[in-house]
Amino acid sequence: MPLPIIIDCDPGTDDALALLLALASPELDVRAVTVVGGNVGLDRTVANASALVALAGAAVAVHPGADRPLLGSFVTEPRVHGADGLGGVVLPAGPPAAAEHAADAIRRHLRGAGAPVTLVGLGPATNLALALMTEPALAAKVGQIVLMSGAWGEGNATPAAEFNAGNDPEALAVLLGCGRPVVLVGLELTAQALATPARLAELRAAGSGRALGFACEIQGRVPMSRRLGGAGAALHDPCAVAWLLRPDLFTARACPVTVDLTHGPSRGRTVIDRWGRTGAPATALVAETLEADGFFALLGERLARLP
């Protein structure tokens, strides 16, 4: 049976490819797409999510959610994603988003679920945290929480913090403490999913559908990562979806993970005790390595299935 999932995202270039990958995969039953205002403002992330769902030919409701974190405000990243979130690539508009707020939709789907639901977080974790904070008993309906978030070394938003973790560290701390299994797909892992020009050319050659063409055009607008030596751009969010489809492409280890909630320069740092130095119990399974060729082959094969 397909795995029931809810995808929470902030499209965002890499979110776009992750969302298309999920919608192209029969192993996944996408019950809802909920949207947060991380990479660009909420109006844009919602419109982008609706357009991507329509592009995939999927009948999945898109729910607008939080336009700010639990504390403060989001810091957007137009330098990577463009002012519109998709690098200036114009998609055909999707249908209007649902009126129901993201956190309400998450709670409703969990209440009615006959089997555990996996929550997939591709942006700041605000919507997911709001849903579980306001009805904690629903955590029992969650199978696992898979998050593209964090790093055990330096960040990409600040020297300390990865973008999603840094934009709402309190929300991430809520999920790590909710008592359900958490998988963290962080920067050290996603750096291995490096979309080089050669890999992007191979992806373009995988098929001739509109969705694949738009996906390659979007990714082609992402600037090469200075942090990764200018060789390509990391496909962060699709790694979290690939974990659900092909866990054999990954290695991972269980680790104690905490989040720095102070308001100094280390705010949002994920402190990941990979070697058990603290003796604390593990709170997350941390993905460590990726078989990159298999990942890109999966991405091309699945995106080529879309219209």
Ligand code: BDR
The other form holds:
Amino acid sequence: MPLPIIIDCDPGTDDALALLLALASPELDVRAVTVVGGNVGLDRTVANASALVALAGAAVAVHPGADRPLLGSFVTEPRVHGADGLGGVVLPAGPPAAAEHAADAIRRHLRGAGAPVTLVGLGPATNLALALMTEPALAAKVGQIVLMSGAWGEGNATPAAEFNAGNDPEALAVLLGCGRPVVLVGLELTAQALATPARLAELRAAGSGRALGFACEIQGRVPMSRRLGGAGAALHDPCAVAWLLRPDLFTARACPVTVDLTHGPSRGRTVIDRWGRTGAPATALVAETLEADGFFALLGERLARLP
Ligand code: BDR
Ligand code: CA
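Form predicted alone already given; the form predicted in complex with this ligand follows:
Full assembly next; the chain just shown is listed first.
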């Protein structure tokens, strides 16, 4: 039985590859794609999600969600993702998005689910938190929550905060406290999924489909990461999907995790107690190492299956 999942995302160049990876994978039953603002504004992230679902040849509804976090407003990242969120790569437009709000759609799917549903969060956690805050009993229907979020060290949005955690720390705190298993795929993990020019060339050679071609073109527009020494760009979000497909490529450890909700310079920092120094109970499974060659082989093999 394929694993039922809902993907919440803000495409976003790496979200684009993550969505295609999920939609190409028969182990996953993508019940809905819900969309949040983040990398760019909500109107663009929704249009991009619709175009990507259509590119994959999938019939999955795309639901627009929050255009702002629980507090304040999103900080976007056009330097990495371009003003349009896909590095200027123009995809054929997808069908119009559903009218139903993302949080309503998440609750509806959870309510009706006969088996636990996995929530995959690839952007600020606003939609997922809204769904669970407004009907907390539905957490019982959630199998696990897999988030690309956080870091145990330096952030990438601010010195303290990873982009998704920093963009809605209150929402992340809701998920960490909802009582369901949370997996955090953070910056130290995704740094190992480094898309170098050589790896991108290999990915391009994996097949001849249109979706694979667009995926490589999108990734090719992402600037090399200064933080990672200029050798490539981290494929953050596909790591969260890969966790569901090939957990054997990862190591992880259970840790107490809290998120800084103060309004100073450390807002959005995830405080990850990897060595159990606080004595607090573990609140998340934190992914630590990735077998990168296996990850890129998986990505190429799957994207090559798409039309
Ligand atoms: C995360 O931030 C976004 O810019 C990416 O899409 C990814 O989800 C990495 O910090
Ligand atoms: Ca993202």
